[in-house]
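The chain below stands alone, shown as structure tokens; this is the form predicted on its own.
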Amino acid sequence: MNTYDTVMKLALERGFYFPSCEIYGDAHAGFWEYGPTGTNMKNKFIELWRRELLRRDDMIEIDGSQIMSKSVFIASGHLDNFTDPVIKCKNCGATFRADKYIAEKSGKEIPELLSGNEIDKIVEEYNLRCPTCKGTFLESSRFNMMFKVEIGPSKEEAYLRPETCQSIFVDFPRIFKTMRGRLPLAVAQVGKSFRNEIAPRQSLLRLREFYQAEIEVFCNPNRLNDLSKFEQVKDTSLKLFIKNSYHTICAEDAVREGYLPNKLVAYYLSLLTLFYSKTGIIMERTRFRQLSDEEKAFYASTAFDFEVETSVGWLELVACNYRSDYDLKKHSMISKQNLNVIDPSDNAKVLPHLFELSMGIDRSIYSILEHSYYEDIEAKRVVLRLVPPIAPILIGVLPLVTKDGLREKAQDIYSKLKLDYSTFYDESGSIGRRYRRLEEIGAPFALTIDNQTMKDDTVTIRYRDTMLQERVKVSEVSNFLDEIVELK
């Protein structure tokens, strides 16, 4: 069993995530749900994102609508450009995403934006056939991935958002006014987006309904290097992958030597690096890959993908795009609203440019699980080495036995800890088996109540990774946990 399948098995058995509507035969692919364990982990990941990015940088957070008007997506270009290439079998009608299918069968990397004629030439060159019936393919076409909805009895046309950023763009004038904004102004949002993927597979790695954590930085294009807070991160090491060549370089030198266009971009790439270094991702297996002109989104002038290496290859976790004034200019034109603002720095009118960090939460969760997965052969145990801020359960409370007052003492300790920490109570089975269950969901600590507890009011704290134990007074358990979480 490969690593992906192993992580999938663990996720299903331990309540991290599972297919939506799985009891029904007509359940659609591309929809997955978080179980209790996965929900806890996802919520902690988002809270860490808020702490390390939003609060650190004084960002503003909003919560926009998931259904938006047609005009929004005319302005954004999604109704015209948000497409993937498809090929369809002449014989059985089976449809496949062209770039992925060609890459799988030929080993040839195909850019998403490659023209239909080029795709058809490659299909012919490699004599590709339908895997279902061995039939030949029709000419390739483009498939728009927007989910259309109808509103009210008059069935007005609207769409589920394909990304969380558009509400940030259209809300910008009100946000800037009510929050007395100054450029650069970073606005964030976390929530669900919807894309009608052609052939979604591999669980959380490609979904039709998925979570994004989006940050849009509104900035003055004339002051991209006028950023005093850059001094805080200038020594951050960035691993850049540009034109098939690696450059591990500090943020300040990356700007000076022209690998990054300006201090604003370098600053936010540094913040992103510092954030992921606290999630349990193995940073030596990450990179910022610069996208070629063929790969960039239609709205991006400069683009880097923050990627992580996994058992299924390099995964994009965060799209880092300098969108210039594309979005506000388009929304201004379609809405007939003036979206210029006064930048107090030079008291001049400006149409802000945008730099975005568009994060895939689900892919991040999967990557953390895979990077944290460990099989301890000697001890015959499976361990998720999740860092405390991300672990769905921080500590398990386990009475050694359920008699002689130990159960009541354990329940009393649990009732107090659970109000402030993610805590799990377990009295079922041998103590060794209970340890293993906690290790498989990544709980860093187990607290055991034994006969000595009844004598001196101390408990045993067991460390997940080393299996070492220490005695701690019950009154000091909260301080112990606070210090551990803060250190991480």
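Having gone through the form predicted on its own, I am curious about the other one (the form predicted in complex with a further copy of the same chain); can you provide its structure?
The next block holds one chain only.
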């Protein structure tokens, strides 16, 4: 079994994630649920994101509606351009994403932005047919990937947002004013986004409904190197992948040598590196890949993808784009609102530019699971080596046996820990089996209550990875966990 399938099996069996509506025949591809362990892990990942990016950098967070009005997507360009080319069978109506299908059948690499004419020409040239019924294809068309909804009895047109950042742009004037904003101002949002993918696949990796955590840094384009906080991160080692070569270089040198355009960009790539290094992702298997001119949006002067190497290839976890004034200019134009602000540093009116860190949470969760998965052949066990801050269960509480008052003692300890830490009580099966279950969901510690506990109020703490145990006083367990987790 390859690693992707192994992780999937574990995810299904241990409550990390599983298909949505799975008891029904009309369940749709591209929709998945986080089970109990997955929900805990995903929530903790978000809390770590809040701590290491938002609070560390004094960002502010908003939480906007997922359904947004049509004008927003006229301005953003999604209504016109957020489309995939599709070809539909004349005979049976089956529909395929044109570029993928052509690439697969013709063996040709097909650029995403091919025109309809060009697609039709290739379909004809290769005499492509429907794989189901061998029918010929209708002329190709474009399929918009936004989900439309109708509001109220008058059926006004609105859309589920395809990215969370649009609320940040639209809400900017009020936020800047009420929060007494100053540039650069970073505004973040975490929540669901929706894309009507033609061919969703690979569970959490290409979903139709997915979690994004986006950060938009509103900045003055004339002051991108005027950033005193850059000092704090200037020594951070960044692994840049530019035009097929790797440069592992500290943030300060990356700016000096022109790999990165300015301190602001280098600062946020550094923060992102520090964040991921605390999630359990193996940093040696990550890189910032600079997008080629063909790949990046026309308005993006700088575009790096933070990528991680997995068994299914390099995955994009975070798109880091310098979006210039594209977004605010378009929203200003369509809404007819003046979105300029005053930057007191140079007392100039400025339409802020944007640098964004657009993070996919579901893919991050998958990547962490894969990087943490470890088959300990010698000890015949499977271990998820999750770091304490994002482990779904931090500590298991296990009475060695249930008699002689050990159950009651264990339950007492459990009830004192469970409000403040993700704690799991387990008394069923042999102690070895109970360790295995905890290891498989990545619990870093297990507390065992044994006969000695009854005598001197000490318990053993067992470390998941080393399997070593140490004895501590019951009254010291909280302190032990606080120090390990470093998270209040």
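Residue numbers count along the first chain shown, from 1. Definition used throughout: the rigid core is the maximal C-alpha set that superposes within 1.5 Å between two forms. Just so you know, these numbers come straight off a predicted model, no measurement behind them.
Checked against I60, N262, M146, G30, the hinge of the rigid-body motion between these two forms corresponds to M146. Each of the two rigid parts keeps its shape between these two forms, while the smaller one turns against the larger by 15°, per C-alpha superposition. The two forms, fitted on their core, place the C-alpha of D84 2.4 Å apart, compared between these two forms.
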